[in-house]
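Given next, in structure tokens, is a single chain: the form predicted alone.
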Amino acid sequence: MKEANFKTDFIVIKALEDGVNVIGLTRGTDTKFHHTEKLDKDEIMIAQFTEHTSAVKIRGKTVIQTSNGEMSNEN
């Protein structure tokens, strides 16, 4: 089995309101939605970039922690 060559950073997403949407987007020539989650207030999701996931789209008020720092879109 060949080992994948991609970064496996984690991101932590904390919902600050009910109904936060977290959407995983695929890698490849055509970017597509491949996974969605809905978080309620104070729920936390830990996500990882993989050979299939190249981006994450987040809708709603959250605090997001990455290896590059913390950000919030609560304003």
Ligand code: TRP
The other form holds:
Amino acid sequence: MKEANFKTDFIVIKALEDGVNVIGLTRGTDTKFHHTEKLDKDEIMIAQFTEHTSAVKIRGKTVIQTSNGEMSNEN
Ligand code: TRP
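Next up, the form predicted together with this ligand, please; the one we just looked at was the form predicted alone.
Let's see the whole complex now, leading with the same chain.
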């Protein structure tokens, strides 16, 4: 993804089970958790990378769509 697109592109995360965690990590020298969003089965989160968020860690079974394609962390 080009840097210029990080405020326009969205990632779509669909939870396949209850209790999925979508964790935002800070941009800059320190890489820390700054937000945890909990999703239950079939809930969808649509999110962007921002000046505050450089990475997202996802715990739990989901389907994820990004500009890099669709992937699942389900077995
Ligand atoms: N306040 C956060 C931000 O602007 C909100 C956010 C954006 C976020 N993208 C995220 C939180 C991804 C968790 C995961 O950066």
